[in-house]
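The chain that follows stands alone, in the form predicted on its own, written as structure tokens.
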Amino acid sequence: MATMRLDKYLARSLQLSRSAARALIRSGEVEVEGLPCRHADAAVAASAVIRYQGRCLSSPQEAPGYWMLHKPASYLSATRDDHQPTVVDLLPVHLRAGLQVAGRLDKDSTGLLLLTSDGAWSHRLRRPGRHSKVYLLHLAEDVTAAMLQAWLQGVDLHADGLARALAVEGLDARCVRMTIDEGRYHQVRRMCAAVGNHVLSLHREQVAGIRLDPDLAPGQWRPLSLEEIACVDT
């Protein structure tokens, strides 16, 4: 690492988020080699001398890593299990140290799943109403226009109130494409089942900006471009 930010280094420093990181800096608590810094894109080398309320900050670590997973069926989003196989156990083992799940898809779902060692993009992507999620799903019964009206206008989950689909597309009878802003528990399979239907399987395509890569068979993963990787602050 040859130069970072003031915020990034903060932010990595700290386990913070950027915006918190900001916040910081302007509180003029921030000394850079023993002189306040309140500019949030200053650019510091990696043995510079950071201290936040008098503490010296230890130099962030190696880059955190961002990972596109084609997710198979059949394997739990978690990062361990005694008993049953994980995503992170698709991943080499030099990669697997301190990755998060970003954002999860139950046992029989298949799809775009994101991991990260980066915690502060991780919780920024999973914040609900913030980034939208696009899921294609093969039903047990045919859609009819009742139901894709009932998903835009909302339908209830009991205790968890409505739930809307931001936009649902019906491709053939029993196949829709649905797209969704939260990430409630089971949200999508609940939404089907409130409208007299059961969903046979479901395949996440999208999360924010970051679509599944079509050159990624099932079990396969690649990093994400820095592109992808912005998407979430967007």
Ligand code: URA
Contents of the next structure:
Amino acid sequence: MATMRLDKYLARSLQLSRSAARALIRSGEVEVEGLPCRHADAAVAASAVIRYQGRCLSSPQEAPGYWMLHKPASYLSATRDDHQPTVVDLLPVHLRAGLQVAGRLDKDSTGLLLLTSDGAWSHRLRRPGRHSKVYLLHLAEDVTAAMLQAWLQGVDLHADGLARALAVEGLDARCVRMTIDEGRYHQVRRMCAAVGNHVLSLHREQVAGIRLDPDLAPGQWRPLSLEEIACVDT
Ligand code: URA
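For comparison with the form predicted on its own, would you give the structure of this protein in the form predicted in complex with the named molecule?
Okay, now the whole complex, with that chain kicking things off.
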């Protein structure tokens, strides 16, 4: 990082929105190298001494953030919504800037959700056919051998064409673990409906090589490890 705008520096250093950072600058309480500065677009060096209300701010982190969240039911996989809670509301305010959801879950679905401010990583993760996702499903009807076979051979999602499971494991009469490598709209629910069954609960256990951390209760989150970040191919 050579230089950046003062409002960006403050936003990152204090984990604020850009407009909140500009309000601080307008207040006249921000100093750059000992002098008050009211210019949001002032170029400041990473090494500059920036103070707010006399407190010296630390240089902002340029590195993007990568988080895993145990998504509870009833939260939208979105970064903002005027009426309903979103998954981003579960993270502290200072981590929310620039975050995007890397592969959505339906509002009623639970389990592993990845969030990042690295747009390229998120894009790579969501490319069809590149990364598998594993879901634990509870179904309304008993799972028959014909259903298992149909999922593996491919079921017709009409305008969306054929959708195939890479693997399906029957765990008990109405519970299966299904692996797919695409992410079409409501894909798993529609694959179940296509064979005459109905999903009662859908929980994502794994995406690429990243498994939901069993220590995370619903609503809890943690940063990804470097190993987990590297599970998404380049
Ligand atoms: N497929 C679905 O139908 N719903 C999800 O939440 C994820 C995959």
